[in-house]
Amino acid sequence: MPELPEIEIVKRSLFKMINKAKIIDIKINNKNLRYKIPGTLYKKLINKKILKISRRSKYLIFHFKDKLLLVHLGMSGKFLVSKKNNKLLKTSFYYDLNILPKHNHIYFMLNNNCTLIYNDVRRFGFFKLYENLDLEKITFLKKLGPEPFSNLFDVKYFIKFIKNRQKNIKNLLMDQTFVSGLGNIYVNEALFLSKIHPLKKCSNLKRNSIKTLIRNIIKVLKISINQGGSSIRDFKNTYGKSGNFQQFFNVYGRENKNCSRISCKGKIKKISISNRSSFYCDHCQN
């Protein structure tokens, strides 16, 4: 699934070509994705200006004057950018060239001579439109906790909000309420540089480890999108650049090898913690 530096590349591409664009028709193919598209999405959103493409967590926020359209990925939903000359630009993350046209649920077409495509193997994604502008009303995203970008997502946050928890520092990061958007692999990464176990109980972590662990949240997550996402299976935007970020992984994926810190001497461990794997140096990570 597509973390939150792989939504920011894909909402950042799509800002540069369809942005301030009017959509001019709408074609539905398939309204059976995880939430039914209603039938009513044509009639509310023709001749709608997007005044701007934001993100909020895992999701993508197209702007209107007096509506929201709130968009997730699912596991295979990508977006595709069609040009007058038929090339296609990619977007998206589970992809590659050989897309089957049959997986193509949606068509905005765009007065940028522009058709905006949504693609979903397994139908996971979903469209819910509102009415209501105010993004802490909308229920998807009333109980995200702060970004890990926001101010709000400080070291007084962190401790508050871990008082009595027991819970492990990997599962606390996974946590959606806790803080938005991270996933498995920056959650890998972070707990790395941060020399802690994925399974240290997060109540006894130091307010020094606390901080060096949102610092090393944010690096990673801003070395990802500055490198153009994770290419775990062919991440490219727009433009076709692929994502580089898996060239920097320190644990993910890299099971029984060395540590990539010179002065270690340990290895790689995997283990399994709430059905998802876990990265981590048997001998720096404590």
Given for the second form:
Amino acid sequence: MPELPEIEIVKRSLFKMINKAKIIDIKINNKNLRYKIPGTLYKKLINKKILKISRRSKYLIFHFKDKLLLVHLGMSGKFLVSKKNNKLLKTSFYYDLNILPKHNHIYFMLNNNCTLIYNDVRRFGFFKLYENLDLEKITFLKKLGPEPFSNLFDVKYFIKFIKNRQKNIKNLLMDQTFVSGLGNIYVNEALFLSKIHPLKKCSNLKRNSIKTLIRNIIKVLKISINQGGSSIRDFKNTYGKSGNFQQFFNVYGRENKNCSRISCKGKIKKISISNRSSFYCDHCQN
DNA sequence: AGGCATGTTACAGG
DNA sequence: ACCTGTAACATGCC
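Starting from the form predicted on its own shown above, please give the structure in the form predicted in complex with the DNA.
Now the complete complex, all chains and molecules, led by this one.
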């Protein structure tokens, strides 16, 4: 669940459930995530109040007084909130319910009768704790390009960045130093909406295509956030059900299917670009 | 059994 | 320096 919209949904639901809560106990089952969980985590965060939860790109940031906890969910990281009745509440949109307790790596017991659980099957996620450090100084965040929704991500920036670059557009959009928060799904979807072939050399894009592409990146992310948001708002109705965003996929995972554009007779093709699956319509993305 | 998976990083080689 | 492909990380699902 790891691209910008999913992280945004996690952030919003965490905010609703645990913002301003105080951590009263921490249990660490497995320190071996992508990076070792700092041994000081317990000591530093106990009795600390969560002042704010924010997102930068695919990173979540828990704000404490003079401390920041940076979290990346990797490929399979999930936050769950368990209430005192012990029923697991979903705080993000999982597309299945195969959440095994054996992959619960960290428990944060809170003073609001909730326990925040970090569950991560593949353990590519990580936690880093920073003290007395501004957000802008965090190495992981420093190298990130602009947020897709930011004013900084505009045609001018785009054109300047691709000058003298030979990359294909798929890899450019996957490059977090160019624009941050996109991943394989939304890059594929945005390129489809923009009728751009994923292997197109970015420096060959016309100004108008770039404009369209920027607009569609923002559009697909927003639609997804709206869908995820609506599926999470009333989690009882959606508990155990697929996230709504999947129904908006035009190309991702749709190999050999017909193009969803009514007027298009094309088929969705799958190719590998830099070892990642790329899906595109062989007719309208030429 | 082997390939694939929403992410990131390191490395080799062009 | 830039770009691409490959592998690695760990686990589960076709």
